[in-house]
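Only one chain is shown below, in structure tokens, and it's the form predicted alone.
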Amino acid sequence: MTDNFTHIQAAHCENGVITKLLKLAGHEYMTEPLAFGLGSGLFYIHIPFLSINGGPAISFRTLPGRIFSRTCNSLRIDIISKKFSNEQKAKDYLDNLIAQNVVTGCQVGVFNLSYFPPEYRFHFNAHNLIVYGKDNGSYLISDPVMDNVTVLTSEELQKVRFAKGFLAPQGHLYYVKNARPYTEELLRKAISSGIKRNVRDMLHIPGNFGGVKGILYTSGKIRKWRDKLGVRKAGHYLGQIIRMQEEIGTGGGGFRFIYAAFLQEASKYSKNERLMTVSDEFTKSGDLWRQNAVNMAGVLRGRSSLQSDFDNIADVMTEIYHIEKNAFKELSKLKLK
């Protein structure tokens, strides 16, 4: 396995583990788009009650895992999905792992992945990587939003995979136990399935800071920020929020294009246009997503200070708000096959 492994790059780090241990496991077709969309991973949520980095806590994808789990079980494949309280145990089951050549997924901290840059180490341990093999004591990775294959010591790996913090892997690993033949009805009711869960975790959730409900929630905050804030203070939420959303991992604009593609997808196996037509939408929120970024860089680094500069962020993000609610809305009243 390790001499014919192929590295895939993607633009999500868990999308691309997946797509990989898919297509390994013999579903060629698989893509990132398409893993996602069956995975329903398009979220949002700003949690009050929590902070992270000083910073509010803001995500625009589901927990970790949970687009593993929900793409395989709507193909029925089966899959193996583990945590662990002792090292040394999560160590040794890898390992037999290894030796058997199973490709394996692992969740992982950002903060000491000894091959990325320093700029981007974060403390972020929603991480997906892959383990193929190992090579004179060390592990080989395939890490998905680098360029090639890339090598942890033992102790880096071990380090990474019981990170400490909000989201701790706790050695998360997961892998393909059996894949069963694939056949294109079982794809769209896949699609069909992965759509609707997303339509009820967008639309319906409870409460009023996730979903598209917690845009709107976010927004009203930032009204807010500079006064009760003060300008700096305020500018490093709305740092937080960029890093969230572009650096690490949590995808917000990019996510939005992602399922703007799956949707595309969906519609050539479904055969229904107007999925093609509700694509449209979300690459309109994901540029939106993008140029509020580029706004809120502008508080950030002391370029924009103006309470009207807070209202123009908080109105994007209306926008955004009006934009998602009523592309799940059409999705919604979509009859897949």
Second form
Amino acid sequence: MTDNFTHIQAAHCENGVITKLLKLAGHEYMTEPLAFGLGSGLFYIHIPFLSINGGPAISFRTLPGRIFSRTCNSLRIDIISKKFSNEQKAKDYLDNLIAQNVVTGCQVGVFNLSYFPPEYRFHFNAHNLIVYGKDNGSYLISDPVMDNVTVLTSEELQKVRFAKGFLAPQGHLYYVKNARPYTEELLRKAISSGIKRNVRDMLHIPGNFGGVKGILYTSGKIRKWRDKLGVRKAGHYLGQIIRMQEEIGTGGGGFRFIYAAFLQEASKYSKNERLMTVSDEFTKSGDLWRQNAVNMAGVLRGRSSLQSDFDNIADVMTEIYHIEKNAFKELSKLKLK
Amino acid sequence: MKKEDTPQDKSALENISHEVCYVKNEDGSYESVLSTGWDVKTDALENAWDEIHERIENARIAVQQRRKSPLYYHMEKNLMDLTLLSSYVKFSKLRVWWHLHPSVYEKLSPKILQRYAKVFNIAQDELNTLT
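Now show the form predicted in complex with its partner chain, given that the preceding structure was the form predicted alone.
Once more the chain from above appears, this time first in line as the rest of the complex follows.
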């Protein structure tokens, strides 16, 4: 495996690992947008009363690990996923897999990830990478967000596999046990169920802070931030939204462009032209998210600080809410075969 | 986003990696391209670090004024809070909180100090240097 391993680069780490593992398991056609869409990856949630790094807790995608399990499930691929309480056992298990030439995905924390630029090393524990071999005691690593393959020493890998804190990996590793052969019918069904599940998550989730309603919730909050927090702190909060929305891994526009790309691909497989039209709606939404990031950066830089600037940002989010709500309604009406 | 609008600004990723963006090409179909970074994101990241540096600086002052023990400074420097430090060092939160008091810290055994030093990735005698 070591000699003929080809690295693939992706926008998001989890998508990248799935894409690579599924390609190796005989699903050659797999692409990042397809993996993301089959796993119903698009989401929005603004968790009230919870703060992360002193800012709002917002996510533009579904829970870590979900995309992988859903995508594999819908394509009838058996996976083994393991967590460990004993660090030595976790290492032995991985070494054993490598000895059998099994390409393995690992969940890691990025704070001690030596090849990451220091500016990006926060205590974020839901990063994923591929271990594809061992050479002179060092592990051969293919990290989907990097340009090329890299290596980690045994100690370095142990350290990141056992990072602590929120979503601690606990040595979590996963690999494909066996995969049924690919048929186009299976893929079409998977696309249909992936879209349906995404419609459910975005339109029918209870409460007012998840799904498309969550966007409206954030929009309402932003209107009050200036008076409640002061311009400086509000700017810090907006900065956090920008990072969640645009930082490495989202493919731009809070995953909306990846989803638009998925719908284009889905349209080809399902032979349904209307998916193309809905894809355009998500492009529109992604563009608005990005335009809003520019508006938010204005507050951050101290260029705009009036209440009308905050209202403007909130208005754009309300517009995004309507676009995404209608796009998902449109998707729910489609009869996909 | 259109392909020609892909930002290629300088960022912390420079010389280390690129990031994948999904963009629409001239035919209206999506493809992935590499970007070196986007100013808007760089601003947001810098803003986050400014905030962190300010916290570290406040921690340094608190230690110098003997309001907190040096462990507090290293905790902030490692972007940790009480909960996270407690799970890394494997002491209860209450115990870590206790160790953050200067008078308690000064009486800690070398064995306990060594546990903290290991978590912070420094030598034991570096615990008292606030750099």
